[in-house]
Amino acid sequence: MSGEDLILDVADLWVAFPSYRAAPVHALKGVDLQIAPGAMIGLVGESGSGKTTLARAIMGLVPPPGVVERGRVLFAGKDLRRMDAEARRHLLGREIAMVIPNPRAELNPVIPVGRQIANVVFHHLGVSRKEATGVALDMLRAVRIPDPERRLNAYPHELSGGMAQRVVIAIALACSPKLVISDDATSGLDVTVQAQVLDLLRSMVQEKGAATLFITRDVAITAHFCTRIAVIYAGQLVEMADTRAFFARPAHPYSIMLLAAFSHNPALRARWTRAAGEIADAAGEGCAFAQRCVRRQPRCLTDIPTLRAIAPGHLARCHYPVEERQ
């Protein structure tokens, strides 16, 4: 698929944060990621692996003093890094939308939620206030808010956590964006509400034909909602595959460690997670995961692995990927 046909095309993206009297810490190290129209890519990794930094870098919102050192970010063929601030503001919310995990932090506590949805529609689509309010009501119905006419004038503190998250989804999808970034959007909800909100997000994204970058620490969720899985560790993508292939034959030791964390077999969990610890900023030679890997060899400590194809559509950044026994 050519770059013009992709919704998102990220190439060799590096993000660094300065450190006092030390070398900068690289939160992203040469990330390559492509998302086609209608695809739902699950980006999986533990806390500190670079998931949120990647989302912010795509949107041009890396918090200072962080900087994008180099790389390309194309959205529908347009270079986001070369856009001026005004052009980027027009895109954000209109064609690129983000759903965050804490709706209380995103919603204005002193403005009714219906008006907050309507404000986004009014600003980005240029319709009248009356039309924007009508769209807001339609979106509250679409996200299955009970009694939407009454909730239109409700304040965020009057809503449950699940309903507040549905309002955030309504705001994100109100302008029919081409790309939706969900950053651990359901992590604060209980399991039942989480499943309902995730199913709602998936169905609404599919209805609107949007592409989705679905960021999560819970690899199990991606099995049900994503078309393709990307695993990130220490700022590098270490494995990418179609969902079925990933769960049938995970190849990178880190991916297997993540899956083992959900296993009911204590021996399996102990074997693959015994080296768990803080994520290292491996700026030097060797594999970033080598110090935690149960399969490391001398080469892993000296040679940097590349992200290479180990099967059609299945990539792994490992000198010694786990292979299925015949």
Partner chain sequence: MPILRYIGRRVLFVIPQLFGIILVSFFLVKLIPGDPAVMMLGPTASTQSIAELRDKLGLSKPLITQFGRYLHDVARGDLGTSWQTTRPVTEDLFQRFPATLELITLGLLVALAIGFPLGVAAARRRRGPIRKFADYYGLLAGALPDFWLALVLIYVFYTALGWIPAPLGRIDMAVVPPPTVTGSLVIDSLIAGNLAALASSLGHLLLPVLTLGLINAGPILKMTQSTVERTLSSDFIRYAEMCGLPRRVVLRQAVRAALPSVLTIVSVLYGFLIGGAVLVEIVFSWGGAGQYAVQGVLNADVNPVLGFVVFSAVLSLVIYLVVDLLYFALDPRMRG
Second form
Amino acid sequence: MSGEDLILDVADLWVAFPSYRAAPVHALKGVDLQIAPGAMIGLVGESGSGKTTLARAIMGLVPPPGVVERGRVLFAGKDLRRMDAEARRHLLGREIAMVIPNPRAELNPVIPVGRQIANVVFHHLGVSRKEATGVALDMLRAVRIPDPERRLNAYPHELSGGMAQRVVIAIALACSPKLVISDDATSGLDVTVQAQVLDLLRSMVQEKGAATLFITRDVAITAHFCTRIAVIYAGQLVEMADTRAFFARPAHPYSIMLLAAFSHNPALRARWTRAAGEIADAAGEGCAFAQRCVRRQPRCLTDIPTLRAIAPGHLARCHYPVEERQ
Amino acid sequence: MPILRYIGRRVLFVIPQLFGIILVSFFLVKLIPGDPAVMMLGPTASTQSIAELRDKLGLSKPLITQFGRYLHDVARGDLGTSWQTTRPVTEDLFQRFPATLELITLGLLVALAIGFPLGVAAARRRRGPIRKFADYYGLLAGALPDFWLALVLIYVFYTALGWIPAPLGRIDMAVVPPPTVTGSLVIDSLIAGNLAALASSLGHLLLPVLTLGLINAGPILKMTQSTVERTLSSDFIRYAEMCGLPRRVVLRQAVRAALPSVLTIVSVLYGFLIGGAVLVEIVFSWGGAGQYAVQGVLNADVNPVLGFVVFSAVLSLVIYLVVDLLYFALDPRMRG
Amino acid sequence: MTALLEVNDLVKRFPIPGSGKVVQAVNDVSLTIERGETLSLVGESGSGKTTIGRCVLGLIDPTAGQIRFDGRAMGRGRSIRARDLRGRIQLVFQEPAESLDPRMQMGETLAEPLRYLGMNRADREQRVREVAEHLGLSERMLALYPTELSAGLQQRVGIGRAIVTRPELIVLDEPTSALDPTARAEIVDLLIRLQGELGTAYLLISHDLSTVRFISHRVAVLYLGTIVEEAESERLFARPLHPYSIGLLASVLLPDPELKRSSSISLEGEIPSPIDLPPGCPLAGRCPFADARCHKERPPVVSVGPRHLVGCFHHDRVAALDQTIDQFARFQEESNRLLSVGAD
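To test you: the structure above is the form predicted on its own. What is the structure of the form predicted in complex with its partner chain?
And the full complex, kicking off with our chain again.
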């Protein structure tokens, strides 16, 4: 697919956080990620893997003192890194929208939620205040919040976590964006509420025809909500494949370790997990995952693997991917 | 109405608070060395006449009885008489408190007008000339004594340039003051339509207000800067940025979230300045309440001191009530 | 022989000051835990599971009902701090980072509970070494501070601090919900292994059903302060009979796109507030089976099989539905296949 057809084209993105009297810590080490219109990409990683930094870097909002060292972020063919801050701001919230975790802390506590939705509409779509409020009400209805007229004037602390998350989804989709980035959006919710919110997010995104970058630490969610899965480890994508292929034939030992965490068979799980005591400190020169890898070979400690195709559309960053299966 | 019930409860709570304040200050004031009877009669008085006066003033009774009597009087609105001015303390204070309140209210408004915008501007950028200026200003305002600044201002604007009237009192001797309504000369002149009095009282207010404003802008600046800085890096501001809201809207939200903290520091400064502006009052011969209380302390004139404490306490309690109501208005999480 | 822990008709209400309203946090809950057994309390926020845990520890007094630990009553001033109970019941918290003292090395944290048992220094050191071995922590790690450890390792120490007094019962309050899935799996393995080695009983409080299924002998499903279903773990996950249990299980996402969340029962809306509950079944407002009776009467808890209790008027209608495929068991088969290849 050519660059113009993609909604998002991230190439060789490096983000560094300078540290006092030491080499800078790289949160992202050359990430390549393409998202086609309407696709739902699941980005799976554990805490500290760089997944949130990637979301922030796409939006041009890497928290200081972090800096984007190099790389390219094309959004619908436009280079976001070369764009000035004002032009980029016009894209955020309108064409690139964010769904955040823990909305009761991230919504403004002193502004009614209806107004928070209307604000985004008002500033991006150039409509009147009154029209914007009308859109806010429509959005509250669309995200199926009961009694929307009254909830228009509710403050975030008066809503349950699930309701607040619906408000955030309403804000994200109010301007019909082309790309929705969801960052661990359901991590604080109860399971039944999580299921409802995920269903809602998917149906809303599909209705609006937006592409989604679905960032989560829970690989299980991506199985049910994404068309393609990318796994990030230590700032690098280590595996990427279409959902069915990924779950049927995961190739990277780290991906398998993530899946093994859900297995109820301790013996099998132990085959894919190194005990905490065995993990050495330094990552060394080779593969970033080598220290935790159960399949590590001498070469893994010296050569850095590249992300390469092991099957059509299936990429893995591993010298010895798990291929044979039966 | 939860808010009315809240106010009712707060007002009711004022009574025990006031009792506690009077209790503590009564016994503290009694610790001031010097016998009022000796001070009143002078060094030549006989032992017998002193004893008689002590009896008359009730000073020979046990402290606890004296305290009971004082409380009884306060409850009826009688704060006793000052032997220096020979007038009822209530009357004196009703004359002097408005002078102080006019001064510190305007002073704090000026302080806010300087400190708040400067604090917001400094919070927006971590580097640059504004930030540097704000840093130095905060340091300087914290280090300079207010009376010294007052003397410098007088030297420059009165002695050297002669732009303003003599720093003596609140209005020119030659100008007829307006009839007292509120006690604030500015407001009273406006009510009376007396432009000469208005111009003169404003002229006299200029330097003391500027002094208090310049000095107290320091803490307001620091508080505004640190709170706005914190809210600018808070979760909901980051989210507002992710939503692509214009910079000024985001900044407005951050400033709005910082208002309760600014309000807190302003209310604390206000309570403090009721007595704390005394040096500025003395430099400008303001005739304010603080000055009155200090004279009382120096001359073992007990009633003005206690009266001042009671007045300030009531005023502070009113201020804190108003501030709490403002918090209510500013933060929906408080109503619930 | 008496059960290790016996809770009978536990009720806990929290009056809301100034409003005359009452939070009905726990309503007539009964449960038992045998020695060496794990009972899980599952439910969503507001289900009362944490309140039950705190009552069991004697940290708050029940409004009504009894709690007996090893035959003797808890509560009314008798808590885990009581002299004869010290060290016999322990607690593991949800947030390991917050429950560990940041200024204490791990070794000190592990030894801390032993001080209160009046154990001398040499014995303490000996015991800490034993526990470190159980936990798989090296000598070097005992000298580290909490901030130097990952969340998973921190929770490992949190568990170590609980087992160091050799308790008979550990109350685990959401021990894995703050962790990444891989760290969660490690903690679950550790808990299972420790139970095998030490015979400790667990009261696991959790909303994470993947963890619960793995670790529990029995599971009690809580909804608005009431146990709506209780059964042995395998049975409950294979054949839940309460509509709420089914809805809860159907909400769990397993990492396999082939396992569609198929269920004829889906729960609408959210858990209502536990203030001034109406009479009748607590689920009536969200349940597709609810009829007029459900709104008026509280369904009794009835036995529907060996150690299987359910509180629903319509459990036979639920049972008649052909919807209960044990997606956990199917996932397990698939997962076994997937993990069996390629390693070593």
